[in-house]
Amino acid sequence: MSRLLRLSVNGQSVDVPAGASVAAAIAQATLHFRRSVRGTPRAPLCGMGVCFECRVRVDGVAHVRACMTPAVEGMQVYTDG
């Protein structure tokens, strides 16, 4: 059985299984990772680091690739979906 880790998602809980992403947490929480320059609400389209579409706030840091980011425990992650 895989350990379960809690993160905050713009202020709600989520748990997930060790070594999941952070968009895999996000993904529990909301549809929609950003908004784009025109407010348009974007979510991850590769899972890969290459498009940025998956782009979020965590612990403070602008700008991380919920795709490529392991969740960590007490992680704190907002998105501006």
Second form
Amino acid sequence: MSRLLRLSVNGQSVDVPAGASVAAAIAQATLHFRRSVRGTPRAPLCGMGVCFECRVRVDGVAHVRACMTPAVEGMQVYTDG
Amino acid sequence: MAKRFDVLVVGAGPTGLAAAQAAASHGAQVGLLDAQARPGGQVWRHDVRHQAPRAAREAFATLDNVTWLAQHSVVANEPQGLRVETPGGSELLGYNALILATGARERLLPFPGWTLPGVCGAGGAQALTKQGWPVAGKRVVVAGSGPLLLAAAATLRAHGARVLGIYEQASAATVRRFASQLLHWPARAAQAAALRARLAGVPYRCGSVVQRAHGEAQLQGVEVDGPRGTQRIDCDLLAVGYGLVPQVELAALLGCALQQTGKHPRVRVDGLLRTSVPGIFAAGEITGIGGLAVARIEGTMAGHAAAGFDQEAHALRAQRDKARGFAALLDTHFALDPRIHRLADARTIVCRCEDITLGELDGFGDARDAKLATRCGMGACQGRLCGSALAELGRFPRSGSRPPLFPARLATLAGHTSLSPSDDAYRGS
Ligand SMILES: Cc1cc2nc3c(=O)[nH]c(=O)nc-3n(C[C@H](O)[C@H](O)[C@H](O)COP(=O)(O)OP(=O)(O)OC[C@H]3O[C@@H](n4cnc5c(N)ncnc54)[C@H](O)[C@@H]3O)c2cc1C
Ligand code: FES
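Now show me the form predicted together with its partner chain, since the one above was the form predicted on its own.
Whole complex next, starting from this chain.
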């Protein structure tokens, strides 16, 4: 098994293997990645950077695609769920 | 100042990797960029648990001879080159020859419940899983169409998911006809047999379509319509995709001529993979869905041709045509059943970025009119999803590409004077 990285998702600690995406880290804590314009919960659809349903706040930067972002030790992630 | 390459390759999937290697073998200075953090594209996407296949490892090893530009996303075209956004800033990349290898995305079609968390693409689920999405012990339904369903199911299972079944829309008779054709393609037959072995015990049902996803805040179950009627299956994850469509947005932005195949465009190329714009080549999925074998051959051809070695490119044509023959087989056998086009009802959201329902689009015969009146296609995905879906549903074709190709930071775009400040693509980023 590869090394584990620890991130914080909405204040909760989660561990993922090195090489995992931020999306994978979030999925350990919640499936609610963002709220749509009419307020319904959304989660990743395409897994490849096209649909933008996985947008979250990472280390203070908004609208980051979680599926395209490699998880890094100590990252602070906030969903809009 | 723009960095400049003899040959610049966009997309580091099997096509782009082969292209970069072929061009570099002639001594050309090659730049290879990808929006992703790692090379491999879709099929060779990094898996946190499992080693990459040998062909992929060999392709990655050739990166030593090229300038590998990870997390470089092309967002616009400028007179001196391509405007590229990176996590830390932006760059301008110039080139003498450009090879487009931007691949394909899934054909994701609307049906009631498809916006629920827990519903994703088939290839989408595979991609998420490879990157560590927790699926161990989860009950998963795989559905849609084509051989990608088997590949996705095999990945999910290898990561510990309980794959409850694979639901293929094509009829059993058609799938049998397809399987009998595999006799002429021994390598493909072997691949298919290996996949089936990895999926031993998983039901594979033909003529079956997921017509609805149920759940409140997230997915709880799906309704499958099959030859023996309608069935409700409780599950945690639905992985559903109806094959692939070429990602032509960058090619279109650069002015390369497109060609319609069925309801979706692909990039038009000649026998040496030259697009209609001098100096720009296109290869792999964007010139028509062809799969891994085509990707690798066409990538090599484009690399040779872009470096000025036409003979070497030409020598691969017969091999390429044969591989394309298999792709054509897939196309005819996994054609979509018209009932899939009727799954979405008036209340089903089609534009997920702006929450526009199919009913709200009644009466519009043109993407532009629909956009102005309803905001359909104005969100962050820039119409990639709803545009392809509406074209597939026979409503109207997608409108053309406009910069930036993806929502980009204002700082990235600041160097780009041809953008109008009212451009809605600023939004959503
Ligand atoms: C989600 C998914 C899963 C798949 N899984 C399999 C599988 O398991 N087995 C199989 O045989 N086939 C699979 N396929 C089919 C796949 O299309 C081909 O096998 C193969 O990967 C195509 O190679 P390619 O190099 O042409 O494109 P891709 O592999 O798709 O590579 C294209 C690359 O271009 C990059 N790119 C696109 N636009 C830009 C831009 N503007 N800026 C920077 N980079 C950009 C992308 O990030 C991507 O890495 C899958 C397809 C999809 C969509
Ligand atoms: S899941 Fe589609 S962009 Fe991330």
